[in-house]
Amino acid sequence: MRILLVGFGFLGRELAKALRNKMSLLIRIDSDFRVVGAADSKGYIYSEDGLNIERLSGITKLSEHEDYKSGREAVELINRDLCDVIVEATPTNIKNGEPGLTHIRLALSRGIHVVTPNKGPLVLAFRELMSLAEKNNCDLLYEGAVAGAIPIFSLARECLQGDKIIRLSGILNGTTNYILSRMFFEEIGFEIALKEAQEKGIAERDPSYDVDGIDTACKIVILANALMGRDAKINDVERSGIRGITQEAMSLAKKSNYAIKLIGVVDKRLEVSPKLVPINHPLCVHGTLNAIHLETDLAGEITLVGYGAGKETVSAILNDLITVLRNRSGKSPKKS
């Protein structure tokens, strides 16, 4: 098959060293894997014999390679049918989901499968994605658009099928997650905390997205949609962040055994806020990690805990890919 990257930031960079360490698992599911392509917002790189992985692997910026066609668009490629499958990691935009929306759209459109770690477009229009999709024969993958390793989408597709979720809620920012455990273990306020998360690079200059609930909120709608059958909005969300939190509320909370997370809730309804949860639950997870907590009618309560971000995130995004090129060749990968 072959595969188009859209967006060459950070993900797609690891995700190309990804591609070139596990190139031999990836030809003996499909004999013609080969990265075709590789797009930013300025141009793109194509070969129709495929690209030298190696040496896309080892470039910082698209521009440094010398085959690469500024002031063209990944919709050029797309819309001759250069590729068989789309990679779509573009920045997130919740506003309006461009110009990832645009990608996944045209590629679904002309029978492209797609994988993405980009939440925009699934906030905004799951179900019209999904229905396309389906119309044109297609897989439509996202297990790096929600908890990043976290295999939460794979386990309902593969494990779960029988099972009704009845309830989820987890940790699903781990900015938030950070900030909230320096002032559990540290015993500083919020405004410091935040300010050494910025200093390390865990936290952005403007950390809104994150402290003010909207990535957790985002993260929300897809899970209910995907495994709730949800058709939810992010107005659905009901959503408060952690700016609220004083070193005198966790302070208290640490001496009932609580720590105080933000917590997404799929129940009755959707909503995200700062809860108290009990230091051994296994939903009660510091640092950066994610954690998932499903509530099913057979298996009971099952925990996933792992990196929300990052480069753990090619993980899912790889994963993903193998998933496309096992349904789409008949073979099971197999390690070496």
Contents of the next structure:
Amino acid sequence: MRILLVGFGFLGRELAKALRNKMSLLIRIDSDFRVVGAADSKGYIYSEDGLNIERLSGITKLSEHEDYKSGREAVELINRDLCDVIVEATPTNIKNGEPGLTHIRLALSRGIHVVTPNKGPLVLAFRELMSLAEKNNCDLLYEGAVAGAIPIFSLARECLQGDKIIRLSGILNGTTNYILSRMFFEEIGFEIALKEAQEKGIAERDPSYDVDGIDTACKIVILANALMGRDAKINDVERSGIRGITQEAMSLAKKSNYAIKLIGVVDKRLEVSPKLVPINHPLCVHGTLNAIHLETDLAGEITLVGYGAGKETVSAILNDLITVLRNRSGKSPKKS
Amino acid sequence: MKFNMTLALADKPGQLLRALEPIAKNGGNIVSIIHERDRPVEGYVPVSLVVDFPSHQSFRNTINDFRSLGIMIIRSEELVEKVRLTFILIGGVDLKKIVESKVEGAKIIGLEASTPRLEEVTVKLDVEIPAENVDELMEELKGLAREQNVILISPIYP
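Next up, the form predicted in complex with its partner chain. The previous block was the form predicted alone.
Below, the chain from earlier opens the complete complex, with every other chain and molecule after it.
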């Protein structure tokens, strides 16, 4: 299969490294596996015979590559059917989903499979994109879009096929969990914990997207739509963030054996808000960890814990890519 | 639905069986029974029962049957499943409004406040409430929090 990487930011670069390291596994699954192109917002590189993955994984910007064609766009490659799968990893945009939404729509409408960790298009157009994928007999996989390396969608798809998920709750944002964990353990105020997170590169300079619960709300929408058959939109989420959490509140909670965590919940409602979580509850994880707790009619309670962002997300993207290869080539991967 | 009952039975043979018959007749399922034979008071033995009845009506029928049989009822009440919930409120909390809230069966059983500055008072509230009224309490507290511009931190699974 011919793979096109769209987006060459942190995740795109990490994926290139993972593809280099796992190339023998990928070739065993699909003997014609090759990365034919990589695009960023200003241009692309393309080779029908496949790019030199060693070279691609060694650069930090695509423009460093000798074959970089500046001023060109990924849509040209998609439009000319020069790939079988795109990995759409452009930055998340929850206002209009672009440029990811255009890339995904175009790919699916042309029968090209899509693997994406990009939340924006999924939050805005989940049902439309899933229908488009089905209509064109394509895979649209998005494991990396929610809770990074935690295999929540694969688990539900493969292992809970007969279960009905009754309630889903989770810590889905590592930045806020880091801030609240520092407040819990070090007894410091929100502002100091936020500043520390910014200095460590865990929080953005403008932290609104994380601390106001917008990121968690996006993930809740995707989870509700993908796992619980809803047709939820971001405005359906009742949302409050963690800005107002005081050191005193955290101390009072701690004295009663609770931690305050930013929790997203899907049951009869969709809600993101700070909650009191008993310290012995499986969701009560600390630092930048994420956790998802499922309550199902047959399996009962299941909790998954892992890293929700960073290079670990590549695990989810690679697994999705391998799933496409297996679905379409009919071979099972053998581990070396 | 479960009911707690204490009966006073005459301290003579066959009285316990006589008392159990109306319960069985009305579809009651005995969950527990304590027959304090060694503690007779003025010729009567206290018997404490927890009985699961299919309806309030079947419970009332049983009570009527006891009365017509001349069985003395010391106490009878419905056992209501109660839950304890902890909330934290941050901001200018008007506790009076919370105390005056009219959710049936809600009882404040603990209150702790921290006031670094008066406008930033943080309050921890422990509430005991019948399980069936939890949703109503949640809505009431959310409404009060909105009204007073207060941050409400509720339990993860109320």
